[in-house]
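Below, in structure tokens: the form predicted alone, a single chain.
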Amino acid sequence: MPGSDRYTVIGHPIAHSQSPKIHGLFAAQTGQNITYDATDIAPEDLASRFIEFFSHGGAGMNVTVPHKQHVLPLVDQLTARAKLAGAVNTVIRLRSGGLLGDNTDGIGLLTDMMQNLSAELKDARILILGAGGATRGIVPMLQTVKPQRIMISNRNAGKAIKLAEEFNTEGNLSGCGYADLASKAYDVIIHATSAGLKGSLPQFPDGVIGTDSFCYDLSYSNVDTPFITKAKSLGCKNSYDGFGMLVEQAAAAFELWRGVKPDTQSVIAALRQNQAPE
């Protein structure tokens, strides 16, 4: 498209990405003249390909696994939330030509959970399964809504404890191994491991999920993820996948780039319709 601003999402692999479809729908809805594609970049080529995209006039970029932490030294500035998360999922080209790294994952999750799904997070007891990059991206924003407690649990207990210590600014964050979790229901359980993408689940005690718990999987699928299947089997009445977060974090990035906020509900509905099993 002549004269359009160029955007891309980078990752490895990236063919599965829904981002080009989402941003295409945003652009059509808001009348923005952009092109947006997906670029598979191997880790060893990240620096050169990143620089190449922006030196050839790229206007902005989304960043996904496994590059979110590795692009930190490639940008000129970081927003406060990207600094807190220690990870970047959105790069904005400033008018000065400099590159600003931001992280919209946390705000995307909060918007979906609180506005779209009416989750009660204030004073809640929250369990996060997994202590990787996804958890880093969401913990700082979860802290802002003043939960009673956040427990990070991971197969490697030391990794969970270390991450909890790093983010424990409010004194309400701790970490443990899956085997060390008490079999007591949490108000909110967030699945943030990559295990679900491989059809498996972390080995946590069934008792952490109650019938009134709010279960949220950062992964998404056209059928129930293993975590959601497990939650439903334990009688959980409120279990959701990450489609809403995916769209909401993209909308936050789109607004940073274009200065216009797209409607997310129609895009979430369109994605779910396309993903519905035949």
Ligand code: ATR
Given for the second form:
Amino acid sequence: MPGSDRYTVIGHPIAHSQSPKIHGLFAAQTGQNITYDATDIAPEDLASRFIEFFSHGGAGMNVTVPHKQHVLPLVDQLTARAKLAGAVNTVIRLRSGGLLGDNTDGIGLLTDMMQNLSAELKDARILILGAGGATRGIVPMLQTVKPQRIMISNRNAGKAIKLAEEFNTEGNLSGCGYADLASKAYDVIIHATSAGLKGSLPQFPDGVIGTDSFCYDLSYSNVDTPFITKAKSLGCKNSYDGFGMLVEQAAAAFELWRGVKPDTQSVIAALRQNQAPE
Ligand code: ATR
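For comparison with the form predicted alone, would you give the structure of this protein in the form predicted together with this ligand?
First the chain shown before, then all remaining chains and molecules of the complex.
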């Protein structure tokens, strides 16, 4: 499109990314003249291809697995939330020409859980399964809504304990292994491991999920994820995958780039329909 600003999402692999569709719908809805495509970049080519994109006039970029941590040294400035998360999912080219690294994953999750799905997070007892990059990205944002407790549980217990210590500014955060979890229902359970991508599940005790628990899987799929299947099998009435978070983190990035807030509900509905299993 002549005169349009160019955006891309980088990752490896990237072919199945929904981001071009999501941003295409946002642009059509808000009348913004942009192009947004997907760029597969192998880890060894990250620095050169990143620099090339912006030196050829790229206006902004989304960053996904496995590059989120590795673009940190490639930007000129970081927002506080990107610094805390230790990861960047959105790059903004500033008027000065400098590059700002931000992270909209945490706010995307909060918006989906609280606004779209009416989850009660204030004073809630929250369990996060997994202690990798995804958990690091969401914990600082969850702390802002003042939950009663956040327990981080992980296969490698030491990693969960270390992460909990690092973010324990409010004194309400702890870490443990799955076997150390008491078999007592949490109000909110967030699945943040990468096991789902491989079709497996972390080995947590069934009792942590109750019928009234709110279960959220950061992964998404056109069929129930293993975590959602498990939650449903335990009688949980409220279980959701991370598709809404995907759209909300994209909306936050779009607003940073274009200064207009897109409507997310219509985009979530349209893409869910396209995603439905045949
Ligand atoms: P990252 O680079 O974001 O940290 P990762 O190394 O794939 O991603 O791990 C993300 C999370 O998924 C970690 O909590 C990891 O657990 P460990 O720290 O114990 O490795 C978790 N994970 C990955 N595969 C898993 C599996 N099969 N069962 C349980 N947890 C798993």
